[in-house]
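Have a look below at one chain only, the form predicted alone, in structure tokens format.
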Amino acid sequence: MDFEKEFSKMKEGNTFKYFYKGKWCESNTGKTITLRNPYNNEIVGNIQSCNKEEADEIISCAKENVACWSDTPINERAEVLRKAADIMTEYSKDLGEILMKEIGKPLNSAISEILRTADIFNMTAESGTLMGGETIMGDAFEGFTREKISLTYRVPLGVVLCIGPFNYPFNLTGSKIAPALIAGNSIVMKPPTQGAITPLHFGVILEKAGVPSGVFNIITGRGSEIGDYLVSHPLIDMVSFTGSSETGKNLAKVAGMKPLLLELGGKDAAIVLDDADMEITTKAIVSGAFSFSGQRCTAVKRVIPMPNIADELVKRVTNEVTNLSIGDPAESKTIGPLINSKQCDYVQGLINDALDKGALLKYGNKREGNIIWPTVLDNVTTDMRVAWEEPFGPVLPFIRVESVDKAIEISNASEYGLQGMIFTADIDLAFNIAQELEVGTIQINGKSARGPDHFPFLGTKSSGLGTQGIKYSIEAMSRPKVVVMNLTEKGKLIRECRVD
């Protein structure tokens, strides 16, 4: 099928509407937000700056419609989300060549965020349907009987407002919706400024699969006009985002008492011990360190090696990232334009602090527009922002140390407590040292990472509240409700205990 005529209601010329009860729409402030591709500053689309009124008519049409959704048999939700995801599927080169565009990721990079997002449909159709209830009997309590049965089973939380990243705007908010539906929720969707274009396709994508109209609405616009308005709106049940730990930090307390799960920043340190495999860690780092030019939560953001690995390790490391690809991210270069100007200013200001104190640069240092080379920092100490700040682009500090306690005291000093990273050939050791980092996820011999879906992914501190992944996403956006069965005892069959 053609991608432009199939989701040509969508937009105007270049300019994107909102989608509210199965309608594109233009917004009544005449105003809209033009969004430049970070590589060549070429308009890639215009997209509507909505208000507080149309944020009160977005949010009450879903809470309308959230009871003909949940009413629906989760075999049938189930089913659309398989659909939505072949229509991603059969649409993955489309939809990957906006997000290219739109935030500057290496093009096989953004087709893959894509097939993966509908990996993640398909696999919460198939994790929806296994989630079942309990029965309790009564007597486990002194003075009840198997008379009292409680029966329990999930129900929907109401209207989830999902807020997704600019780096993985189609993913991190798929991730969101999906789990949302199935769970019988109706949608208002938020996507990121830069990086709207992309997330808004969802409303073409699941009203083809099936979901009903009003049921799963979006709304654009800048978060500091129309964000906390969202988030603290009475008709908002629960906010799911992913973002900076600062925003976080401010949704969290206009939220009031919704349900959160927030998915925030991070600064994950890599802890080498002497005895690592030079070669699995070193393509760990590079890869972990500068995929999508840093612009991960799950970032390799700090190594902390022991004395007589560091050199070598050191070595290694700047090696491999002479040779990364750095460019146009049409021709899927590993090192591409950080998100804006502003963003490469605050990476630009950490290198040289570091500098100015004393690191060591071993490669990079160079921008060019909006990209910025891959820098390697050496002789990094804790006097330095970029041994505690998280850049979330392309550099990577080493801070020597003398021991495992001092790498451990350095990793737990942090304000985050994403994941963890320990290279070793000692599982034992390894396995010690993992009970005593404050992170949700301890990578063994592995760089940090998101995935696989299915597992759980969480933070601690400034890094996150709740815990994601398909089963534990369903669970945080549905809710027991408890159904107490008080029988009579007529009819009840007395036995008593007998010694023959």
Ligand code: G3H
Given for the second form:
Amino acid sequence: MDFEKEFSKMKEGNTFKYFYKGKWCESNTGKTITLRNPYNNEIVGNIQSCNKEEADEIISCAKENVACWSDTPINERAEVLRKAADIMTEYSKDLGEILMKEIGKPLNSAISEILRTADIFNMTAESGTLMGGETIMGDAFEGFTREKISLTYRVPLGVVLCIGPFNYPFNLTGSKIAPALIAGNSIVMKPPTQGAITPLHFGVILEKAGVPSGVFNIITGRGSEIGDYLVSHPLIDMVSFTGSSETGKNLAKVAGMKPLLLELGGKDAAIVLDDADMEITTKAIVSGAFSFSGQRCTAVKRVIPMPNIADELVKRVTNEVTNLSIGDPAESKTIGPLINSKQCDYVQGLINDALDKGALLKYGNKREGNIIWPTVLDNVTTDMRVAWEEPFGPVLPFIRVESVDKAIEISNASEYGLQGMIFTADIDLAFNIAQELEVGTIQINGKSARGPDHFPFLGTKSSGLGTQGIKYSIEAMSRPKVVVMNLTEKGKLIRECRVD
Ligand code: NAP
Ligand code: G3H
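And the form predicted in complex with glyceraldehyde-3-phosphate (G3H), for comparison with the form predicted alone?
Every component of the complex follows; first up is the chain already shown.
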């Protein structure tokens, strides 16, 4: 099928519309936002800058259409998700190309992001249909009998607001949309501004797959202008958000008593012990720190090596980093542009601060346009900003320590608590260290990562609230409904214990 023709109704020329009541609309504000390719500054497209009145209309529409969708049998909702997955797969190359242009993601990773989202839709269809309820007898408490029985099943929350970040704009909106839909909710999606165009395609994909008009809706516009209004809106029943800790904390303040799922920033540390396999460790650290130029919440953002292997590890990592490809995302180079020049300035500021305070530059510290060369810093100390702040760029600090205890202390001193890594051959010790780390997930002998997507994914401290992952997200987007049967004791069988 011809991609342009199939998706033509979303836009007029190069200007994309927003989507509600099954229609593609232009904002009454008359205002649009121009999005440019972070690699070559070419215009990728324009999106609508919606206002609060339009937000009211979109949210009301979603609210009116909760019941028609939640009444649809779950096997039919699952079939819709599977069809949506087929459409994403069919157009993965076209969608991947748009994604590559709007956020500068290497083309191969951009296409993988679309296919991964299709996998999530398929797996969510499976997982959702298999989820059952619970029956509990009352007699666990003294004074109650088995004639009191609770029957628990899950019901949708209502309207779920799905807000995603720029770095996985399709996948991290899709991983909210699929569980929200299978649980029977209607949706208002607000994509990130830089990265809005690819997720806008969900409007056509889900309509073609069979989601009724008004159940899935999209609003575009800057989070700084409409974000608080959306989050605090009385008709929004739940917010699922991925983005920075700063935005997430503000969101939690304005959301009131709404249930929240927040996936926020990280500062994942790799603790490397003396007996670690150097080859496996080096590969994991380099790929973990530098894929998509470090613009991943789960990127390796600190390495804390033990003294006996620190020199060798720094040498190996630096060698490997010199071989990373740098340049055009269309050619799937590993290191490409950061999302904008402001972010490059921020990352450069972290590098400068570390070098001013005595860090040793092993490689990098070069900038061309929005590309920052992969940068390895040794002898980083805890008075340097890069020891604590999340660069969201290709910078890897080595913080040398004398002992495992010190490594744990530095790891836990972070405001973040997304994931941690331990590289060692001593699995017993790894488990003991894992018990001490204040993070959501600990990877033993592997890089930090969200997937596979049916694993629980969560952060502690400033890294988040609630648990993502297919089954967990469906649970977060639904609630138990409890019906209690109070039977009479009439007809109860009385059987006595035999002692003969
Ligand atoms: P961001 O600036 O916080 O933006 C995230 C989303 O929030 C965007 O859609 C943004 O819209 C919207 N937003 C802005 N202000 C808002 C408000 N007041 N209320 C509601 N929404 C608002 O984050 P980002 O720069 O896109 O993403 C990078 C950050 O996300 C990093 O810190 C990274 O670690 C984190 N992240 C975490 C995970 C995880 O799973 N833990 C995954 C990916 C990324 P606009 O684009 O219009 O401003
Ligand atoms: O950027 C945050 C994402 O949740 C990370 O996902 O580990 O699959 O790259 P990933």
